[in-house]
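The data below hold one chain only, encoded as structure tokens and taken in the form predicted alone.
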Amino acid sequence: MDSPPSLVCRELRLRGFRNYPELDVAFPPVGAAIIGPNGSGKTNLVEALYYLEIFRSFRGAADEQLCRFGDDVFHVRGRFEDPLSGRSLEVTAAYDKRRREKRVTVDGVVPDRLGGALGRVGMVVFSPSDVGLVSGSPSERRRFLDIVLSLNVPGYLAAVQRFRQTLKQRNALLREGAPAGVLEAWTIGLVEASAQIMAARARWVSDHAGLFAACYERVGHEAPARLEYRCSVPAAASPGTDVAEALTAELERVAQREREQGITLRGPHRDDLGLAREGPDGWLDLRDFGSGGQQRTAAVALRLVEAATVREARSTSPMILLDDIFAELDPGRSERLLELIEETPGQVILTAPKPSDLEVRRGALTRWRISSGKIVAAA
């Protein structure tokens, strides 16, 4: 079977971003290994790669926090194509904290809006803080599925910026006790973007739990796990309902409560995603019940699902970008993890603390040295 196409970064540009004055690297098409010790800038360069994807820090840092000490403005160029097809894509990121200004273009020309450029590229990172999404808070589980369905389902972006606006608002008039005529005005909105994206999560879950948990057992070689959509309106966590009606009557069971308290109670703000391992008596929650491994495993099967996700949504292979994931993973979920990768078509960036005996692409990675934010020499 022949590979999709995959746009590959051939060259990329740094000017002023973390603790790089500036870069120019060009990468082969395979990808490329990039050893060297903590706090060399071996994640900023995947941080600067990943950010062509979403227009933000996949580590959470604001825009200010990317430009150098001493620097007002940060640039980043990327330089993409399809190896098959010698289709090409250049991706621009600039910001200046000075005017608080961001300036993204694609091929030149500045998107309408910032949405029209996210996800151009198809990439997908794996970093040894996708464990937070296993036991962190339901906000960081939320965040996740908000990013790739934003990258990847269309218009769930927009809706979910309607939501957010609304919700907003609608808590606003019931901290104040608006009449309820004004606030319903709100409700209606707020049951429509609501109802789009509690169905896109829905349709999410169930087409990819079963990848969930295949991804999972392969990796961990543990007892099975599951995915599931922990809606706030338990009826809407099955595709095929109507969500709206099924989020309206919760808004009015629990109207007098949101008065009482001044916020809205249900919507995709109190969703979660839902992860659990098979115990001796039942599901037991990963976040409260796995162990750093399990934890791990079950963060890296997210990511592969991810890219999956790309796969399917855009026909393409998304880059692979992992950032001293193996640092983190005990030898055999390395090692599995590894033969995983090795069957996903696509460019590899990854980088390590030192020489590693884990060969990706079967050892055909480049493998460059990285000190102090410089290239220095072929490892």
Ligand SMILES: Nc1ncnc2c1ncn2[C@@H]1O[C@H](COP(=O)(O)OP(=O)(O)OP(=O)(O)O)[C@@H](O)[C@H]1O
The other form holds:
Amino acid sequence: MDSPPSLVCRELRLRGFRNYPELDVAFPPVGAAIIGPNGSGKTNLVEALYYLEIFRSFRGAADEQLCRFGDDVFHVRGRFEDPLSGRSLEVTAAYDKRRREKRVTVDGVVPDRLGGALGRVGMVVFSPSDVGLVSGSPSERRRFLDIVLSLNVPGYLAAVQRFRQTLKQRNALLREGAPAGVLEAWTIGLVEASAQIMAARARWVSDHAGLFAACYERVGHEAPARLEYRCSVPAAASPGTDVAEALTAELERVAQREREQGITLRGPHRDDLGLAREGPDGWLDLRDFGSGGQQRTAAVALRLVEAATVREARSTSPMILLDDIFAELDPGRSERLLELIEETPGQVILTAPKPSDLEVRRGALTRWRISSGKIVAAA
Ligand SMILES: Nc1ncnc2c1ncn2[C@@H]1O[C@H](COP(=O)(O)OP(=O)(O)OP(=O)(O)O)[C@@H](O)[C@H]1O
Ligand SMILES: [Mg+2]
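Switching conditions: you have the form predicted alone, so give me the form predicted in complex with the named molecule.
To see the whole picture, the full complex is given below, headed by that same chain.
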């Protein structure tokens, strides 16, 4: 955890974003703690910052919803800086709801493809809704995997895009009862993209299961938890397996059922992550048997692993955005999470409804108050 900090946000400018008609803030390099009542705009601010990382809402909201009520367009602009080298980066995003048009620039240049502009800054968001990563459906965990790996593993995003397109076509052919020869060409394409995705997922899980267990143990102060890859082709889950071969064999095995049901039954769209904690008689799935706090701790551990993934991929630390997560953890867990985050270099932007939740960096963070979309320095 001794990698240098990466980019820090120095300025953020919002126009017509959620409850912000206009906002111009200058962040100190170490970060800021933003305190404000429910509904004041804390999550909206975090959402705007992270928009510059993935050009989508981290809470899964459609772009239209991000336009301030009554406005048709929003703009977000961030100026980021590397505190060591002085290198700076400007990322902007704008969305026009009437034209359904998104425009992104990186240092003033419109990227050829949006995919090429993703993850330029390096940020990780911790949010209360992360508990859904543990308690929610497999699709939430797949979305998590896809975002983390798309931002940090070269070629992953392109493989996901190829996979989605091929899956759609192949499912349509299965529904139509297309001849075997026609289907086969799409199966080959599907297997190629799927194998790349599944191999990357298997590698990521096997490289990070130890760290996940350690983070869970450290924050939770209980026995380690387990992270495993529940691959829809079990033979493909262990690294080193020929994933394409295993998936091809599995698709042949279920070919008849696929035709009957008109859908592709094996592949990355059927994968899951297993999250379990040690119980008296063996492993207990946290989705079914975790307490609220244990589920939140596992979610935090996943985010810490995500931060480590960013560090490994870029050799620099990500910006950490903590949206009101301490109220959800018991005081011991909050304290240990804060300690862990304090050990990590990088800017921290943290929000909370009450100041007592904010004893981070021993009070080093500048404190701001927020109310109705306006930010002022705290007295
Ligand atoms: N498109 C929009 N236009 C204008 N206001 C919006 C829009 N979308 C959400 N809001 C409002 O923005 C306000 C702030 O929302 P936000 O989620 O940021 O609050 P918060 O400070 O995080 O509150 P909490 O502490 O309850 O999490 C809410 O009152 C919400 O209704
Ligand atoms: Mg909020």
